[in-house]
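A single chain, nothing else alongside it, follows as structure tokens in the form predicted alone.
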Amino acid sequence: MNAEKKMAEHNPFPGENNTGHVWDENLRELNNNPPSWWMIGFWASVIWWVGYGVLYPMWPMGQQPTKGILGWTQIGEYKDGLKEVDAVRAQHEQKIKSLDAAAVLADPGLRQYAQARGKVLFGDYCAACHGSGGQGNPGYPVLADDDWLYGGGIAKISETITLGRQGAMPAHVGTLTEQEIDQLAHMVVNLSQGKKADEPALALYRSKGCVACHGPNGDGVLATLPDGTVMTVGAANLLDGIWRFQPGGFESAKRTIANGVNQVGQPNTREAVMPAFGQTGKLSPDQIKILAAYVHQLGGGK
């Protein structure tokens, strides 16, 4: 006699629909059918699963699944969504083609559109260097303040994006003594802290040609035109506390003075290069207008 038959003959709950498996005197395994609602749900899910496989791509067939009678694909849905987005953009993009960046910024509707569209362009092409919000990454300028090396007007920003920028400062390690480099570095630090430079340092600043780029006042301004346009070659403003190359301070100033910026053959030279997004074709003229308007509003360009 096998074990199951023996258990069935000694079932302490005769007449009950159980399997005869009893544990701990009263714990048993019943042999009831599932509830009707559960069976309905089960077969409905099976029917749905089969129907889905007929309508949509699902069944594996070698390297590709079956296409489904609806012909739906993810890439198709993506393209349909893209067409909807392009249709919404078209009315704004058409206007932008006939305007310059300043006119885009002056139109409230286009400015709002440029800020939304420009955020995407900024994330794709600018955020890696300038930070997602224009806060700047180590070694790259901050765009979220009002300190602009080449000018923060909308026209200048467009020019910068289109043509790129490449800083240039001579290495003075061979033309200045170590004492003179220290003297100028101390002057730069004092100016950044709002202090006046002493006369010997100013005389050295003028005689060594620093004034040609940083201006007579050290603010990087060479001249201001009657219409308010500031003429600059992109030299740093020495009067504020903003340091182009971090961490700033005496040693940082000393290194820049000694080794210059973008100087070939100087291993410790500073590197300051921005790509030309217009000349290289990475951005279209319309994209540059939009991006310039977005960057302008980040720091309240002037």
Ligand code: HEC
Contents of the next structure:
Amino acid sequence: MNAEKKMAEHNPFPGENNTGHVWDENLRELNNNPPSWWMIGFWASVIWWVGYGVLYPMWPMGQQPTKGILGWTQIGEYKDGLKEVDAVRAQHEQKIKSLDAAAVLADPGLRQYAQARGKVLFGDYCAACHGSGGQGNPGYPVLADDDWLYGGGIAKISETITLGRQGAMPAHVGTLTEQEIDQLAHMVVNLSQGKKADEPALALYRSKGCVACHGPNGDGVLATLPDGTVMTVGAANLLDGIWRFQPGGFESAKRTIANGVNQVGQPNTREAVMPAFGQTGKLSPDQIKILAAYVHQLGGGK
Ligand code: HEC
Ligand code: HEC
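Okay, that is the form predicted alone; can I get the form predicted together with ligand HEC now?
Now the full complex is given, and it begins with the chain already shown.
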């Protein structure tokens, strides 16, 4: 006699819908249907699952799963997304072609577009020298402040990127005595700290040609046009605490005054070369417009 049969014969609850398994004399396993809410959920999920399998890729078939009658693929969805982005981009690029950098900056939609695209271009072409947010590096000017060598108006910035820049300041080791260089360096430090220059130093500043480039006030501005555009030769503003050449201060100023900037044959000269990106074809005119608008938004001005 097998165990099942024996148990059934000894089922102490014969009228009940149990499986015949009894433990501890009265603990039984019942054979009821699951509750109807559970069955509804179960069949609904089976139907959903079959439907999904018909519509979407699902069943593994050797190399590839079944395709599903909708023909949906992940890569297809990605490509559709790309097409949408390309369409929006083409629209903006088309507009930019017919405008100059100032007009790009003036159009809110294009300005936003230039912000996004410019960030990528800036990372690829400019960040190595100017830092990823234009915060500058030792020897490379900050672009994210409103302190400009060549002017921060959109037209000046475009010109800088297109043609490049190379500041030039003569070495003064041959034309000034060491004492005069010290005097001028002291004056520059004083000015950078908001103090007044003393008269003898100012007289030197005027008579030794500094004024021709750094301007009558020492702020690097030679003239301001009626529209607010400044005229400069790229000479640093000597009145603010921002040092073009690190570490700044007395010794730094002395070195610059003595050896000049970009002076061939002057071993201790300061090097300051901003490459040309337009003339050399490294960037297209449209890319330059986008970058100029981007840089202007970092810290542009007049
Ligand atoms: C190889 C390093 C280098 C790279 C790359 C470079 N720059 Fe410059 N950039 C310089 C230097 C150096 C100067 C300062 C030139 C001077 O002192 O005469 C400068 C100056 C500038 C100025 C003028 C700042 C002012 O105060 O007037 C702007 C604007 C500028 N760069 C933008 C850019 C943009 C935009 C890019 C990318 C397309 C870029 N630079 C790439 C080195 C670089
Ligand atoms: C021919 C134009 C020219 C003349 C003349 C000239 N400078 Fe300059 N100077 C420059 C330029 C351009 C720079 C900035 C270089 C750059 O960033 O490209 C500069 C930079 C400096 C700096 C560095 C400032 C800093 O922030 O690091 C000092 C200091 C300075 N000049 C002082 C003088 C003094 C003093 C004289 C007169 C003896 C003088 N310069 C004459 C063009 C000139």
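Numbering follows the first chain given and starts at 1. Here the rigid core means the biggest group of C-alpha atoms that line up within 1.5 Å when the two forms are laid on top of each other. In this text, all values refer to a predicted model and were calculated from it rather than measured experimentally.
- Residue displacement note: residue 278 has its CA displaced by under 2 Å between the two forms (rigid core superposed).
- Taking 2 Å as the criterion, residue 73 counts as shifted between the two forms: its C-alpha moves by at least this amount when the rigid core is aligned.
- In the core-superposed comparison between the two forms, residue 86 has its Cα shifted by at least 2 Å.
- For residue 38, the Cα deviation between the two forms after core superposition amounts to 26.1 Å.
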